[in-house]
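Have a look below at one chain only, the form predicted alone, in structure tokens format.
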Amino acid sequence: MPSFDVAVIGLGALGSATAAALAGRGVSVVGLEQFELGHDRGASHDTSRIIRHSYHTQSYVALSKQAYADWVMLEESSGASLVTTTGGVDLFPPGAAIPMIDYTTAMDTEDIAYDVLDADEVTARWAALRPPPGTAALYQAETGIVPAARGTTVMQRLATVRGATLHRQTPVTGLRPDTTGIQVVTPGGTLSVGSVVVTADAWVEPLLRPLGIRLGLTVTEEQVSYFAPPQPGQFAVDAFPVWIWMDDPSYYGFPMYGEATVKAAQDCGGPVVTAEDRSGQPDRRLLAGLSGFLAGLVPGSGPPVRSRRCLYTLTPDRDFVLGPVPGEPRIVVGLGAGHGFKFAPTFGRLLADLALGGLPGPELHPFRLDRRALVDAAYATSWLV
């Protein structure tokens, strides 16, 4: 089989962005996807994802600035319109499990503007939102939506136009470092490459385990649901924000986007599964819990019309994995931990840097593979962000 400078394993959002970034630098890159391109078995399908500046640490807010800039560059490179600005509200009920001060401090440090609203002010601005008394809200005007399946397809097409070779139905069964590079083993033969970027999400640990790498990942099967509001005008993108309920359990939702429905979900509410052993079918329990919550916060959201499942591949600290394998810098890992899509073009650029021999910058320090959360089995798991 032919040799390439870099192989990218897994062509969801992060892998597709990485392939596009590498091909744009003139290196030979092959992308390997074990299923069809655009499949619905992972975490990059469906309609929409949130993009936002509001995050709990300065490092995340700083990365969000890069993400917005990189989405604009992707729009310019591809000719596709990808970012829809809606504004967003983070809703903190009394005694919220997620501290609001973490968000305000992080945004203040990075000079991100926001408004603090009370419950009445939220409802006065968006009549369809009815937060309970005592709720505090952070409004950030640049919050918005990026397309999931369509955005991933755009990045795949850009990678191909730039010269990348993308293979579907090509699972990788092993990685073998040697003195000349990395041997990438597939059922059809072995590829010889200079370096590898592993963006295989729920399938990442089986590839890394023979290299002595264990990340302590947990895979959950999540569910998003779509509701048909009887008064859809209240939920148009110019009339209704992206919202996030900043408590445990945490929920989030969207305005109408591409159709006359609103999308909502619980964050990290699904059962623990594996990449291969999961139902793929709508879960009535998850839908009932979400519907009950929406009846209070968004009473006009209407009846559910469909639900879809996806996988979250979660680190114990919910932080990303972005860095080289300790002791083997020619193998680089990228993992979004269930909230990475908004950063996909940025992660693609940074992972391409690493694959071509660059050293991790300070912005990647919190996401290295040898951090305590990934190597200490006693680390206390927390998925709230």
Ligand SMILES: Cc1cc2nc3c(=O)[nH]c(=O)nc-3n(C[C@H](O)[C@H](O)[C@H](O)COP(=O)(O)OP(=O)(O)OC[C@H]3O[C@@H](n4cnc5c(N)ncnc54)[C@H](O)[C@@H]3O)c2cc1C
Second form
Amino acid sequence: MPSFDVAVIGLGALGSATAAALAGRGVSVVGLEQFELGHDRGASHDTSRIIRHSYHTQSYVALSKQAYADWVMLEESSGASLVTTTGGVDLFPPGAAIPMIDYTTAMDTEDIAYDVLDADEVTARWAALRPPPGTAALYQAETGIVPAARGTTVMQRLATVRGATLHRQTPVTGLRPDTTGIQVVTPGGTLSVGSVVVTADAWVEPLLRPLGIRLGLTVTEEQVSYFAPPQPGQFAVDAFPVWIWMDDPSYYGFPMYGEATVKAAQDCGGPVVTAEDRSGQPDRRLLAGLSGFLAGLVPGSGPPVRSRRCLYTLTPDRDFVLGPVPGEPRIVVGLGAGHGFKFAPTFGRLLADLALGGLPGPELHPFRLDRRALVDAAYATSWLV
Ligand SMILES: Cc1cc2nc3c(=O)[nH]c(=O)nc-3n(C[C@H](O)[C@H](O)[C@H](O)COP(=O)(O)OP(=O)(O)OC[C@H]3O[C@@H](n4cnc5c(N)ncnc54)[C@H](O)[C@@H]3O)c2cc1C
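Having seen the form predicted alone, could you now give me the structure of the form predicted in complex with this ligand?
Zooming out: every chain and molecule, the one shown earlier first.
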């Protein structure tokens, strides 16, 4: 098998962005995907993903600034229009499980502007959105939508145009570091590379366990559903925002995007599965829970028309994994913990830096592989952000 400077394992959004970033730097890069490119068994398929600055920590807000800049770079490099700005409203009901102060503090620290609204002001602005009295809301004007499957394909195409070699139907079964490099084992033979980027999401732990790495991940099979509103005009991009319900359970939703439907979902509502035993089938219980919630907040959503399943791969603290394997800097790992798509081009750039020998900067400290949440089996899991 030919040798390459870098191998990227897994060509979802994160791996495709990494392959494009590496190829853009003139190094030889091979991308290895176990299924077809663009398959729907992982986390990067379907129509849309939220992009936003409104986050609960300063480091995420700071990283979000990089993400917006990196999406602009990707649009310029690919010639594709990818970011749709809609505005976004985070809704905090009385006694919300997610503290609003975390979001306002983080955005204030990074000078991100937002409006604070009450329930009446929300409905006055967006007639289709009906939060209960006492709800406080944060409106951030730059929140928007990026395309999931289409965005991933754009990054794969850019990687190929820049000279990367992408292989589909090529599962990696093992990684063997030695003095010459990393031996990447596949059923078709072993590749010798200088370094490896692992962006395998729900399938990552079997690849890292032999290297002594434990991440304490939980895979859930989430569901998003599409509804057909009788008055679609109320849900157009300029008439309806992206919204997030900041409580437990937490829900989120979109304006119309490319079709006359509105999409919504519960965050972290899906059953715990493995990447192998996920069902892929619509879940009536999840749909019933979501429909019941929407009947209150977005009563004009209309009847459900379809549902899609998708995998979350959750760290115990719901923070990303982005960094080198401790003691083996030639193997670098990237994982989005169920909220990484908006950062895909940024993951790509930062993982490329690390794969080419760069050292992790202070902004990556919260995402390191040897943090307590990942290594301490007694760490109290918290996925609500
Ligand atoms: C329902 C849902 C809603 C979401 N909403 C948002 C949102 O609004 N905003 C946001 O920012 N994020 C959101 N996310 C999260 C985001 O989609 C993911 O974090 C992101 O897509 C992860 O990309 P990935 O490339 O790491 O994973 P994946 O797309 O799953 O890619 C991993 C790839 O690795 C391949 N692979 C695995 N093991 C091997 C192997 N051994 N050999 C070869 N290939 C291998 C897999 O086949 C797969 O293609 C959402 C996710 C879901 C499920």
